[in-house]
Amino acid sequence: MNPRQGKFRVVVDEERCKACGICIKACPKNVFDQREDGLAVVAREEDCIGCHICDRLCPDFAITVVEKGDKPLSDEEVTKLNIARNYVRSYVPRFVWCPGCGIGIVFQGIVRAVHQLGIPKDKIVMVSGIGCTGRMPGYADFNTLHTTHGRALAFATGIKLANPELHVIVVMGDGDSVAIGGNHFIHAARRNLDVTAVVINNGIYGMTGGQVAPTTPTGRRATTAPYGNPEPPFDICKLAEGAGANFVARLSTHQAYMPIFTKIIAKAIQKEGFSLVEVLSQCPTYYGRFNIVEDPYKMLQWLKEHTYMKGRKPKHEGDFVLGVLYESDREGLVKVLNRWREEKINASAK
């Protein structure tokens, strides 16, 4: 028996499961089972090792896992201890996200590198443009921006310039970002805008019907590529570094439930100058059902098949390497913009 099992209580929150079976699927020790609507129970609690893999990759926040302590603790008072939840708008009950969809996951490893570095919520600033991404913001319990489609860096540019001691993360979807806003996104790196660009990339545009990306995969299906797309897809992480940014990272949604996933989108935000983390998301309701599965769970196996970080070697050709891909420590726009004012100010004073 495993030492660590017995000390953990688990709660799924009813109201807020849709049902996508991740977490039934995802337990190493088989802590739940399904109801006959779909929705998860637990069903073996003293099974549970506290390895989190459940409600890290709960798109939902539905699930929470503590540690046993000495006064016994009902549902209610365990959920409350959910420290994803606690940067979610009071009012928001649930999300709109399709179940099982990967931007949820995302959202949940912002929050928690915000609650690692300790940066008080009226500290940051979270900006969208359109699409399944651009709900986040709506969700969020920060400074919050719902912009036009494309347009997201555009005005993080100003909030920025306007206030350099706030944090901005700029949330896009991969269309949103490289396509319409392909522009924007090439400049903000070139100018090392002092921002975090979170871009979820599901190879995809979910929100408006299931057409081609610009990061679709050659080959693979779309509503506006019945037959395959026989387009190249863009490489985001190439892009940014190409375009100058200082931090360039791609992760996957099927390591969200290890330390690496918060630490890179951590440090991320930390980074002076332009910041980007890529993270490649299933959607299971357009792309996974045109090209892989419809199951949430097969298509994070799929990531974790198809990816490897950097440093090792890959099993298939076309796989996606992850990890810090770039780094340098260029002066970010902020500073520039800094130093220049003062040396006219000085010049102007002689």
Given for the second form:
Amino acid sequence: MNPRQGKFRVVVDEERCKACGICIKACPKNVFDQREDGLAVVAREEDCIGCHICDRLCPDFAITVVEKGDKPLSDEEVTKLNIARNYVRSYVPRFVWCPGCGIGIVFQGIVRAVHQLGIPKDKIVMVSGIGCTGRMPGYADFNTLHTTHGRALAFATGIKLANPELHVIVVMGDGDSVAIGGNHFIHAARRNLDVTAVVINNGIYGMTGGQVAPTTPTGRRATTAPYGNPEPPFDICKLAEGAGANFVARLSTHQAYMPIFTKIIAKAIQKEGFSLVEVLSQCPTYYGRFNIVEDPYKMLQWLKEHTYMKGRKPKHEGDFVLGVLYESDREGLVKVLNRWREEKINASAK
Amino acid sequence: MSRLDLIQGNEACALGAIKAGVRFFAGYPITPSSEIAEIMARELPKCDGIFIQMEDEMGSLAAAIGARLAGKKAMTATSGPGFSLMQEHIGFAVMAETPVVVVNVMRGGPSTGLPTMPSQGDIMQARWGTHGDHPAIAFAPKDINETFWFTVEAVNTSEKMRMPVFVLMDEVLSHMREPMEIPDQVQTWEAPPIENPESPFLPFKEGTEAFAPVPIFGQGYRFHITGLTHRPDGFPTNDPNEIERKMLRFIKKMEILQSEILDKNPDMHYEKVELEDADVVIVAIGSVARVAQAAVEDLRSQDIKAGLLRPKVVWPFPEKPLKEIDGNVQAVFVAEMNQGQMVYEVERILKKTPVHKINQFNGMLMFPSKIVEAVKSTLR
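Other form of same protein, the form predicted together with its partner chain, not the form predicted on its own:
Entire complex below, previous chain first.
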């Protein structure tokens, strides 16, 4: 028996669980069973080794795993200890995303990174555009702004320049950031605007029903590419690097339980200038169903199989490289404007 | 000390905005409004303000709205094609109830049209340009002095009403120069501070439609802003009762604007010139109103009792002075630098008086004689 076993409390919140089945399949110790209605139930809590694969991969913040303390805790008390849940607004119902969607996984990574950094909620502004990812700020207990399609970074430009004390995190989908919002994306990077852009790339338009995206790989199917996508996709990381971003990293949702996931997001938040974190994510409902597999857990496995860490070798053609892909130390826009004001404007006025 | 200067319309607009407290300007170059951005780029950094030239007009208005949400009074300026591109975010500012001023220096359209020539072709776009039901407020100055003061009023009204406000200029007004006295200070309106915010904070609770605090980010009361139809807490909703409640806020705003500002200051809403004994009335705004005033003088010298009604705020349209003359004058003439837009409002309001159109849309400001001839040939 593993010496860690028997030391953890595991609670599934039935109100939030959407029966995607990720936790059930991902748990290395088979702690969960699936109820008839699909919901995950904790069947063998004593087997849990506290690896946190289940709670970090849960898109709905429905699972809480905590070490047992001196006194026994009720399920409600355990759930209250869930750090990620403390970043969700009290009045928010279940997330709108489909069962097994990767966006909630990234959301959890972001709030855990903020928590690790110890930045007060009041100092964070989370901005989004339109689409599935666009709904994230509504749930987050920060200062939040859900803007128009593609324009999140333009709104963020005004926010950051008007009050540089605020940490601005911009969450966008792939279509939002590099199709309709492509112009704002490259110019925010060029200016080295001091914001953290998190692009959740699932290779398809989810909210509108599975249309082809500028990130859909050639040949992959979508409702507007019924014979497969004839066009080549964007490499969002290369685009950001080429446009002038200070920090460029790519992650995948299958990494969400690894420390590197929140560590890289935290680093991006701390970094001066424009930082981009692209997170490859699963859309089981459309991209998965049309192209790979509808099962969310199998989509995560597919992501693991088709990605590789920087410095290693890809297994297949078209695999995605992960890690911090580019970093530089150019002065961020806020500092540049302040320096300019001092050197060029105030000095000439004297 | 105030000072007397010979200044350009675009300059008066920019200086008025800064005096009114605008400390953030985002814009994109476009003739004939570019000087506004140029002056902002020069002046704002000197007074702790931010200027940024964005990558397009959508981005410009987006950045301005973002800046206002982060606590700085904000403005953008553009012309026809850019105004078209900004429509999406005009609607956003309406829905988000965020103050912002959008200056549109009207040029000939449609499309790229006449970049260097004037028009009044965007009167209806200012009212109905963005999709969905929405309120609209548009100031229409006729000279340099008014351009300055109307911009100040636009900033103040925008803050009071928590919504975008337009300043409709035209190419003639933007580029001509007139002497004007720039005051050291102007009266500004500052939204009341938010004290003891409730938790969760309700940015759109009842009673905050106008003359209310403008919530800003980073102050300790966290809230959500979205372009989706939302509840008082800012969270999106599909509940028909909540939807109606939100939509009624827009109607309420305009009722408050009418009763608390325009009815109390009719001089701010419209100007009457020689209307008391008028047999014929000309309705015109902006630079065309100056032409119309000359026409009134000319007609009076020919013993035709003409008068001028000039909306200074074109949206909401001044209904009261029109209703007062309805049935008491022989005819009303609506003179516009377009194919007829404001005339629809006049026709809607007048029930007993014949309405005639006087339109010129060749990129040239009309001459007074055109109005004089139109009036005389109708009366004949």
